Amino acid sequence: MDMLRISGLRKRFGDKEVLRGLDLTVPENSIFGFIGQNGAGKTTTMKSVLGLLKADGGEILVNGERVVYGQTATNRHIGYLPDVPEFYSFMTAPEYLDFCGAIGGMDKRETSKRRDELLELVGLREETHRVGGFSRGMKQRLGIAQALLARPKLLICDEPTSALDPLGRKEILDILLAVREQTTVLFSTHILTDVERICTDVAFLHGGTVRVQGTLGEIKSRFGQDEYLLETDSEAHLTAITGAFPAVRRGTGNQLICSVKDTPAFEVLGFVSAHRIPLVKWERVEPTLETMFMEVIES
């Protein structure tokens, strides 16, 4: 089944077409990345899907539910995660959830019970200071507790890594890849590397669009190049092989990179053989999710 499913799309402000008849498709059960530059369309998206946003076309159905814009109905299946999440500065963490139950109307103990079950999770429990001397990642991390309290079938994040460090980003991303027992992820970012960490489905926003869609594996296969990485110990050596290879691009340092489908490896090595050009380095280059979106916006 479909968790979401977005069909054609579109909004504008003013005289900017921002999503230009964007389908998207959202797996039950998955960790889906929603990757594009910055101002792509992403945020855009996600409010439309929430209903905070009227659309001037399309369709958004959430658990097989139309969001209809205005009404809230469907946003009982969605947990919410901004970019930038704010919170009652004077609050302890089990303080906000309990505040967020009681607002949602969940019953006191399921509310009690699943504060401390979230805490737990986000690495919060233990925490007894307010809210206001929260870094920013512990205000992430009680951001997602926050989205999950009501057990939604959905969890939207938007970038939610973007302004934190390595450390912060890694916690986050461990949250989102141990919460996928309990709920579909879809979270939007631009940062690729969090992508390929943990989700199972990717979909490339760009122009207005989604370029692709798929399961990860999918758009490995379909976008992804063999490559080889060649270092040898001369500019020299690195200038008689670009010479006699022009597909042959150059990398960091003394390195070359060639694809397979451009010049085949063999025919390097035997060049290489040949001249008895010494090999400081020589292996396979996996394909990035980077080089594949780049290769999708630029095709």
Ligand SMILES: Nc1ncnc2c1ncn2[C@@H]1O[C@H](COP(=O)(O)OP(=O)(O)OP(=O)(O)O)[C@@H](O)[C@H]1O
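Definition used throughout: the rigid core is the maximal C-alpha set that superposes within 1.5 Å between two forms. What you are looking at is a predicted structure, and each value in this text was computed from that prediction instead of being measured. Positions refer to the first chain, counted from 1. Compared with the form predicted together with the ligand:
Ile277: CA moves 2 Å or more between these two forms after rigid-core fitting. Positional change of Ile241 between these two forms reaches 2 Å or more at the C-alpha, relative to the superposed core.
For Leu53, the Cα coordinates differ by under 2 angstroms between these two forms after the core has been superposed.
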Contents of the next structure:
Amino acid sequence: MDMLRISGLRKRFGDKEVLRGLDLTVPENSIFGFIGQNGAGKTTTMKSVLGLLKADGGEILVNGERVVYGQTATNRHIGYLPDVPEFYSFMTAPEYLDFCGAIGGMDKRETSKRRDELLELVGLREETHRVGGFSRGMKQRLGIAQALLARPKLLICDEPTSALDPLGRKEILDILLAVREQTTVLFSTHILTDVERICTDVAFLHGGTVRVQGTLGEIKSRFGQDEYLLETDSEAHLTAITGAFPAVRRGTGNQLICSVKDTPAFEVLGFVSAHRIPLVKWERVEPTLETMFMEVIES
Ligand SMILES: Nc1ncnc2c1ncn2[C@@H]1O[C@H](COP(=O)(O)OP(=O)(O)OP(=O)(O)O)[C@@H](O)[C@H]1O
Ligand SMILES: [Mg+2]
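Would you mind generating the form predicted together with the ligand now that we have the form predicted on its own?
What follows is the entire complex, opening with the chain shown before.
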């Protein structure tokens, strides 16, 4: 079953129409990357899923149940890490999780057990300082632990890595990968390399709608331009090739990029062979999400 299904979601703020009929389907057990530029409407979408914003149209189903604005029934399936999580700075991490368990009506013994498991998972088990002294990365990790406390079926994280350095980002991504066994993960981001590292599924949000959605593999094969990288040993040989095939582009150093769309790769190889040009490298260029995203937003 789909863990989250959004259809035709509309939302405007004043005369600004932010979501214009957004459709999104998050399959169970996926790690779903929700990609969009600043202001695209990622947070607006997530808050609508949580029933915190009143949509102007459309339907949202969480685990098959309809979300109703202002009601929290569907939120029992969801753990949420907001874009800027707030904590009581005077508490320690275990105190904070105990507090969240208590206000969530969880059994005390169950909370203690889950608290220790989660602190271990997010690498804060040995941490005795108060949250006020935590780094941003530590706060995000505690926020994920808090979001997972009640064993949600769906974990929603709003830009969990955006404010972090590469090491802090890696720590968060590793945690999201590790929790995949327990829960479906939906996270928003504009850092495409993070998505490529851990996501099974992605959606590009642009202009108020989801432009492209699918598994990472599907999207790569759909959008991937067939390109080859050719490297030879000298400027003279490069010039010979570009002279014969004007559509071949210069890369870095002694490299050329040959797009199959413009120039059949085997003709280039035939030319290289006929002129006995030494090849240092000939390889297929893997399309990146970055190039696909640019293609989507420019279309
Ligand atoms: N409460 C509000 N009142 C008026 N406009 C709003 C409100 N909330 C969001 N917006 C506008 O809606 C648009 C989408 O905002 P949203 O925060 O959903 O984008 P986002 O994709 O999360 O961006 P970011 O990457 O910066 O977090 C923005 O133009 C924003 O200014
Ligand atoms: Mg946002």
